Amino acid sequence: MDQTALDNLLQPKTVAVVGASAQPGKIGYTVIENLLEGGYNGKIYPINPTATEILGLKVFPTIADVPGKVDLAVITVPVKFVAQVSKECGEKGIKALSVITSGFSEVGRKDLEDELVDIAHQYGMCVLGPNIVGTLSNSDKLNASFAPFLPFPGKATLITQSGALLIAMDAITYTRKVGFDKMISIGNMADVDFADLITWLDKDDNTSCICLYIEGFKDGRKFIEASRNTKKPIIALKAGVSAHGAAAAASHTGSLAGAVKVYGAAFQQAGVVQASDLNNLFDRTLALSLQPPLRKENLLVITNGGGVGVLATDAAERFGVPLHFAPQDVQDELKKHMPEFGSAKNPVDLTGMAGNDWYYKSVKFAYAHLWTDGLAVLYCETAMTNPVEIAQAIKKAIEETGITDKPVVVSMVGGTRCDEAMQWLVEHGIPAYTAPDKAMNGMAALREYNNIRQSINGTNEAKIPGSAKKAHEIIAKARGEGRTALTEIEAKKLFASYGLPVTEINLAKSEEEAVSLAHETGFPIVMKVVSPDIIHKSDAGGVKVNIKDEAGVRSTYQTILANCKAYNANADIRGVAVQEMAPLGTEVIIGSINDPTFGPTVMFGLGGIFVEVLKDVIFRVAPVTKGQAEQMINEIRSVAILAGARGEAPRDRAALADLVCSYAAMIYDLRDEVAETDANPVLVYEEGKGLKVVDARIILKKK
């Protein structure tokens, strides 16, 4: 994207209203309107072949009687008309467009979406839009759309796929004080997306923190890429996790794949935090639009009262944030602060005695204590105290230490005083809240957003590999006779030619050559069937293990024969494999899923139970380095399992990871082949004994 038509776009000198009318209540009057209520310094062309002067504004027929540069077309004119318009400022030589109409892709008509598109390009222009409300900005004074007024003035950016929702958000800035300086409306993204404005934005010194609300992309590995570049916080609340359009769940791993693991798995690697909802967005970017980030583990609390020091405990546990007890020294200068029945513990209860000066003292000692790394201030009203000069008190005293990067965060529980207290606090940097944990929240978001970038700095390579010819000549024959799923043996021939270590395995088409087979591999053995229309072996009856003798064989062969059979009389059956029986060590499971916005995207979990009844399963997209698969293994909520649970012996888990990135390169290098696949289980051993792959699945895309 031409970051030159997205200055046009977002700080235009001049702006012109394709469509602009003389009726209050048209969109068209309203954005000419609003230009002018927001005080827009710039000029301001009015574009209507019939009026000839709207609210004090000369009116011009055509884009092309408009004199001069035009910098931005907002335009509002039918459907059936944007085409020609687009064309005319292409030819006046605009190079952004901000289409407010509707009536495009989200009705099914991308035809004329693409239309307009290829006009736009063909002259060198960027299209918003189109189905949007427009663009606000407090720094340029810009609402060049149809939300009522520009939201209450801040650092923070929000780009929303959904203008309705703007609308209400710009509302919701003046009653939560929660300060933004641009609100855009990105509707159907049919041009400009999600990464092109964090791209421009993270290069605009109005916006310290993206916002954003989303409810899908085109490109999810152009967001991840842009937002892992920028330098200023991001945080994404994501709409509609409760339906996903991925692959039919031909694998487990399908069917464990979802829209909330997929995209927090893409947040994740994009360096993006979470909101929950509406408020919790509103309540996170408060926190990440004024405040540095906690980098490290002590966060110290100070209270007046008891009870709001308990609720911010009990939120800091459930937000993740660690409390810890502060050092001797530090509460020994604390306890000069309050009464002999006060705690200087953590959280510091200073008692309902607190005043100015014991909120100033306190403050400015803990805050500038090496030992601190993150401070937050809770306040429960008292007739003794007045909220305001409790909030500058606290200011004042974190103004003094000239410490600015350690983060601070404020909640007052009162009143209309503790409001005004509150907004005051706000509009001098400071995020301040109505409740202990919504504090608390908020600096759970501040040291998310440290975590999470140091995760992913200098993780940008993955080792891909260099030749994949063995694997292409599996699929090549699968394709030829019609298929799209592989047989356990070439699917673990292909696992195997990309280096992970599978069982050894043979096909027999015969009981004899099963029994040759089973000598030459040596007992004991595991028999399975081989056949493309039976994908889970299991539910038919077409696996047998711990096969010991000869007899053994022969019995088994004609029982997976007649199992199958049953289980499908038309299943093509080719035969059974015999395989070595491999030791028994942990069981995991690792798969795939080729993700329609993220493209491959790997799992990895423990297997039995905890993937068939808790779904204890980690995402990623693929690839993946040995750092983040090393993540993915310790973010499960079994992994005690895997560092020897009672009384066992550590599993290999070096050995898991390099699975894991050798895995994910896998998939990715044929990211336009395979649609699903699964490793499981795979056995894990002691340390340094290494793993084996005992089952595999793959499913082709469809072509």
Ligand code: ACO
Second form
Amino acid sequence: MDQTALDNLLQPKTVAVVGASAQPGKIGYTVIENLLEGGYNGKIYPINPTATEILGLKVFPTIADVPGKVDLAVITVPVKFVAQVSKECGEKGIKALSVITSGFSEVGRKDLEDELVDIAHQYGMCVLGPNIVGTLSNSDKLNASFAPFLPFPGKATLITQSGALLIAMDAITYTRKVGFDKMISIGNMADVDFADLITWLDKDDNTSCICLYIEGFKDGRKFIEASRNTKKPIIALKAGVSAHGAAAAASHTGSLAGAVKVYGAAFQQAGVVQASDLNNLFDRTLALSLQPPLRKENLLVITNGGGVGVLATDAAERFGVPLHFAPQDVQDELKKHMPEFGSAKNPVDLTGMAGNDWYYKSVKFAYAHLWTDGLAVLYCETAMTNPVEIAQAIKKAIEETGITDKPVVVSMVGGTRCDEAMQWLVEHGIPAYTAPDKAMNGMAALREYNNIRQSINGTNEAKIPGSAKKAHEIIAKARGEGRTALTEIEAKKLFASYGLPVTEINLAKSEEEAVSLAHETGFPIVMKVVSPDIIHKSDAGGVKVNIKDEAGVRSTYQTILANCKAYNANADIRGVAVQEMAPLGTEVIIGSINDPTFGPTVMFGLGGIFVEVLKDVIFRVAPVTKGQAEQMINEIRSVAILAGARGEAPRDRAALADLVCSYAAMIYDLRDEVAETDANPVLVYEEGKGLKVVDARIILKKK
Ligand code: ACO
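Mind giving me the form predicted together with acetyl coenzyme *A, seeing as the form predicted alone was just shown?
Time for the whole complex; same chain goes first.
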């Protein structure tokens, strides 16, 4: 995307509205009215074939009649005229189209959308939309939309896929006092997408935080790349996380991969903070748009009420920023600004007697102290104090320290006097909230932002181990036989070709062959049916473990064949695999899916029979670095089991991280061929003793 085209879209000096109307109530009228009421300083050109004047502005019959250059054309003509007017805009030399008109891919007319983009690209134009509300910008006094007014001013910028939500959020900015500079409706994303806008906004002086409402991406990797390269905080609310095609999955991994997990992984790798709902999005955006990140652990809370202090303490712990007691020298100094019965521990309780001066002195001292990494100031409305004066005392104290790299949040619990004080604080750059838990949520977002950015710093693409040649031979053989499911033997050979530690396994086509392979492998052994038609071998009675002698091999061979024929009389049974029996270890699962949005995505979790019950699994978009693999291992809820719970020796987590890394690189390398895979279980041994993949499944993409 040519970023200069986006300058025309988002900071135009001249705007034409093609489809402007003199008739109040029409969108083409409202856009003109909004441009005027928003106070836009640039030139506005209404385009309409018959009208002569709209709201005092001269009207031009076609875009070609406009004298001079036009930066942006807002299109409000019905869908059947869009291609023609777009062509005329191209001829005029316009570089950006904002297409409000609906009736494209959202109603099955992708062809019209493709035609629009083709025309635009022919003339070097970018297209925002179609099917959008438009764009709003406080810094340019530009309301080129049919949303009723510019948002409450501030430094966040919203990009939303839902136009209706833009209008609703625009109104909420005033009731919640969360300031935005720009609001951009992105609609069908036929051309300009989230990644393009994020890259542009990273250089926009008027945007300090990028706030996203996402329904889905077309190119997930482009989003990750753009977000990773951004120096500003990004916060995302992802809608539609409940069902994501998991129902049709053929592997354990496929059935565990909901959108919530895959998008969550992508946000993590993109350095994007998440919001859980709309309220949460506003609370977090407020803090992220006004304050620096919380870089370390020491968060101090100052309050005039014990109750809100306890609520803040609970919330801090819930949001992952637990409070610690301040050192004695900090406590001693704070004691000077409270009555005898106050508390200098954390939360610092100045008591209900606290006035402006105590707030001022304690905030100034605490905020400036080296121990303090971040500050939350709480206030409950009292009869003896004026909330606006308290707010001013807090702001003055912070300002006088000259410090700007530590975050501060405020919560004022009370009535309209508190509302007034909080608006004053927000207008002066300090996020203020109606409840202590909201303030803590804001602070937690600043902590998460710091941690997530640190976790992605310095990570490079992982190296691909082994060679794909052998893997492609195995895949070609299966495809040649019209199969998309590899047998376990094929899957293990493929894994082995990438250097993964698999148990030795060979196919016996007869009882005699099974006996001789068992002797070669060494007892005890495992025997498993080999059939492309039997994916869940245990369910079919197709797996027997711990076979200790030749007699056992013979009887097991016959039993497995009988069980599998009874399970599926038509199954193509190719024989029985004779496999080395690995010693017992902790069972984990590694798997992959080829996600429609993000492509190859790796999964790690606690394995064995409980995997689908506990669902204790973590996803990452592949490939991953060793550091990311270690992070995945540490993120599962049951990590204590690997660390050596209940006196057991710690497991070989270094070998496990190596395996996750190689596995991710392998599935990335085979992304054009492989749909889903599982290595389940992988047995992990004590530290230094490595691990073994004892079962393997690979499903190829349908071609
Ligand atoms: N050049 C210039 N003007 C033209 C041309 C042309 N070639 N052709 C027609 N016009 C004029 C028309 O004459 C008319 O002006 P008039 O009132 O003077 O006659 C004007 O363009 C608009 O055309 P209408 O036929 O009156 O269409 P209408 O205004 O009813 O609808 C619209 C047009 C708004 C683009 C409609 O087709 C549409 O797509 N509506 C949905 C938009 C929307 O909701 N988008 C956001 C989705 S997100 C959300 O859910 C909020």
